[in-house]
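Just one chain is shown here, as structure tokens, and it is the form predicted on its own.
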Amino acid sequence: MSKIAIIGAGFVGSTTAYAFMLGGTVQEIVLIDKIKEKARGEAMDLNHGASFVRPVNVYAGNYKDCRDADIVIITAGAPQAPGQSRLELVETNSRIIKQIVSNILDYNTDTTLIIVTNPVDIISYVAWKTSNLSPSRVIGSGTVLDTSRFRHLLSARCGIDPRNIHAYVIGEHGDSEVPLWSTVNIAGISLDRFCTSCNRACSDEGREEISQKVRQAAYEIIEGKGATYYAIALALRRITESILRDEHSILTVSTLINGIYGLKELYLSLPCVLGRKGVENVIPFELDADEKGQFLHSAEIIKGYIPADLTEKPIELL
């Protein structure tokens, strides 16, 4: 029987639990939040729909309930406010994540952590350093959502089902992320070749417009409704399914980068093979010169925001 613990019962955490229920992903879901009544209320609301889905036990708990969780998903932290960049949350959310990870490891040192808290690449790095777990088992949600946004926009432009479009966003989950236009293909046909027979021509300006829409999507949603949670919940379900079912699916999660493109000890998103052991392989694409430059620029931005007290060695927990 598979069990998921979700730390943070806010919009993202509770919607993720709902997505798991609809998908029949797991048999047990525990919601943990510093506001215990919030977690209890969300669990009660979800349980009232139990007769409409596959059997699942949803309940509010505490860190002790992480003891036998296959995966712990961390969504807790200060949210991104309208007009605020994710990187502005580093200091506050680094402090929060250190405490959360320490609390989890008091009861479970054999789990996989999925980090959602923003800025996710830096917070995933902080979680890894704090936990001293294998980096394959400390995974950021990364650009899985951004990749889906990219495919959606390409679908609308090309008039093709997004499930038949292979396209990826790499780098930071944030303003410096890199949509990989050079690797886009539709049913195995390169985008450039597809465009020659398409009456919806995509100029360089059109491509840049799509890239900007991908990068600005969260800002637009937050301005309109205050937070993003539906699509990220579905992305988390997809990540979790690939791990629990040992699917070896390729998803652009945030993972430790060592030696790829000359980078060392940074969490960034690249296409990764996800299975029961977590990140089992990282796939370094052959980027064109412009994309490689953008990716390295993204890496420099992330490197500049890593808290200074984490650049030496992992914290040893007693």
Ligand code: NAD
The other form holds:
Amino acid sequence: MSKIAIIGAGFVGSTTAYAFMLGGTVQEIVLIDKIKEKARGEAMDLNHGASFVRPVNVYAGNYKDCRDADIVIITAGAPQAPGQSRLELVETNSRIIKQIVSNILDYNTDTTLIIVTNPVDIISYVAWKTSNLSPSRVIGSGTVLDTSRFRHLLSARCGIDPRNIHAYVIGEHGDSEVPLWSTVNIAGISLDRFCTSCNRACSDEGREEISQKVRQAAYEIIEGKGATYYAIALALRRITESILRDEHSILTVSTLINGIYGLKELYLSLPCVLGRKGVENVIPFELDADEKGQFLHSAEIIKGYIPADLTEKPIELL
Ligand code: NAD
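Same protein, the form predicted together with nicotinamide-adenine-dinucleotide (NAD) this time rather than the form predicted on its own?
Expanding to the full complex; the earlier chain stays at the top.
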């Protein structure tokens, strides 16, 4: 029997619970929010769909209910306002996350944390530093969502099912993220080769347009409807399933980077193998010079936002 605790029953938290219900992913879901009535209302609404899905116990609870949770997903915190960058949330959400992690650890020191709260790379680092858990068990949702946006846009451009497109976005989940064009392949065929057999004329500008759309997606959605939550909820279900079912799927979660590409003690997204133990391996991708430069630039940006009180000494490039 698997149990998930979701901290923060807002747009992302409650939609994630809904995605888990539809997927029959777990048997127990507890929603915890500082506004108890909000968590209670969401749990009631979700439970009223119980007769249409596999049996699942959804309820509003408190931190005590984390004691037997296999995974705790943290979505609590301030969301982006229209036009606001994720990095602008760092101070408020770092404060919130420290308290939440400490509350969880009062009841469970043997769980896996999945961090969603933005800016997710910094907040995941804060959660790891605060928790003392193994970094393999403190996982940011990272660019799993951005990778899916990239695959969706490639699918629309190439006319191919996104499940047959291998493509990754790495680095910050934010403005400096890096869509990896050099590794895109369709059913094992490199994109460059695929393009020679396809009648759609795609220029370099077409590729840049897709990269920009991936980076701008959240801004556009927030401008339109105030928040993003459906795709991130599905991304969280995918991450959770890979862990609970020990699937060893490769997903671009945010993880501790120590020694890769000369980087030291930073949370950033790279393709990771996810299994029951959490992040079991980070895949060392061959990046071209431009992509490596962009990735290191992304790392520089993240480095500049890590709260000073969490680093004994400034984080440096090795
Ligand atoms: P929301 O405002 O709808 O929900 C946030 C919830 O957190 C609220 O219900 C609030 O009461 C609760 N909360 C705040 N402080 C709390 C605390 N100390 N303890 C318990 N609960 C607390 O926001 P949302 O749209 O659900 O977004 C939540 C977070 O997820 C934001 O930081 C947003 O930027 C982030 N997000 C991340 C991704 C991603 O890909 N990583 C995608 C979408 C949203």
